[in-house]
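What follows is one chain in structure tokens, specifically the form predicted alone.
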Amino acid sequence: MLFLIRRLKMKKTSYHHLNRIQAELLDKAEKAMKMSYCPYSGFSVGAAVLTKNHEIVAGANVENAAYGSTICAERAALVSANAKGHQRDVIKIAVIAKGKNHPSSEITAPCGSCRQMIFESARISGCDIEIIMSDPEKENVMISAISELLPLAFGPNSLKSPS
């Protein structure tokens, strides 16, 4: 069986080349990162989602001594947006992180669980959510879509029975 995977179209840029909305979203993610609770890993992550009506909802990672109970910033932002009634409205998400062992020039991308949740949000919002990922200094920024970060994804259509 042959699978064709399209070439990724991720765009590398810098903070200064972002449009106003992308920059504001990344700034809100950076602000949220300062609220991170990460006593075990020392890895602070902030995320901010943009809704169709231009509301920004932020989240930060929250660690727990029972490691499996930890929640990532991206999922925290998505859950907060859902609690505000925006589950079907997410169009963009920005992610920024820094840590004691994290190189200052390294871009942080969503983990697998976050990619899955972003993909689900993309399907119910009807758009290919844009993901803005940055290094801690906002010198290196990468812009992608969830379909590029999670090709051949498992989602709502995977659970529908054939008619």
Ligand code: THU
Second form
Amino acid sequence: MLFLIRRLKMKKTSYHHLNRIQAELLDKAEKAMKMSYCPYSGFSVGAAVLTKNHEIVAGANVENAAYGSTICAERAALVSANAKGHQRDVIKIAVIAKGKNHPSSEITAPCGSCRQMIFESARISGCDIEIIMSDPEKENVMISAISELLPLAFGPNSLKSPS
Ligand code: THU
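Got the form predicted alone; any chance of the form predicted together with this ligand too?
Up next: the whole complex, starting with the chain shown before.
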């Protein structure tokens, strides 16, 4: 029997233990959270992506009366980065959220669709994108990587025929 032992990259930390770049990324995500348009859920989400040349592009969730047309903050940040020419150089993403029924100590992790899109960015950027997830107060922070949040992912290689 073959056992695969993978070392977990997931780390629980706090804002004060983040390095300068991680803290700045989370600050920008928090700022973007204020741009959230969420009249239906009342749940504001902000995200910020960091590119290889250390540019930061942020986004917020934008809801729609046709609920399914809503875009999450992480995907808003990624498409905005794409529009700025950063489709292949995303290395980190931070996410933070606030809602009236959301406990102030609970971190927000990207939803399944966002994980899928982060995975594609990771593949084309050639790196395992780091994901920084925070509670609304920036007290509890979790750091992980897309390979850990979306194991056995379906990605660009899944569409290639075997050579
Ligand atoms: N939302 C995000 O922005 N990111 C996620 O990863 C999860 C959910 C938004 C979508 C919707 O506007 C609100 O949170 C409630 O689901």
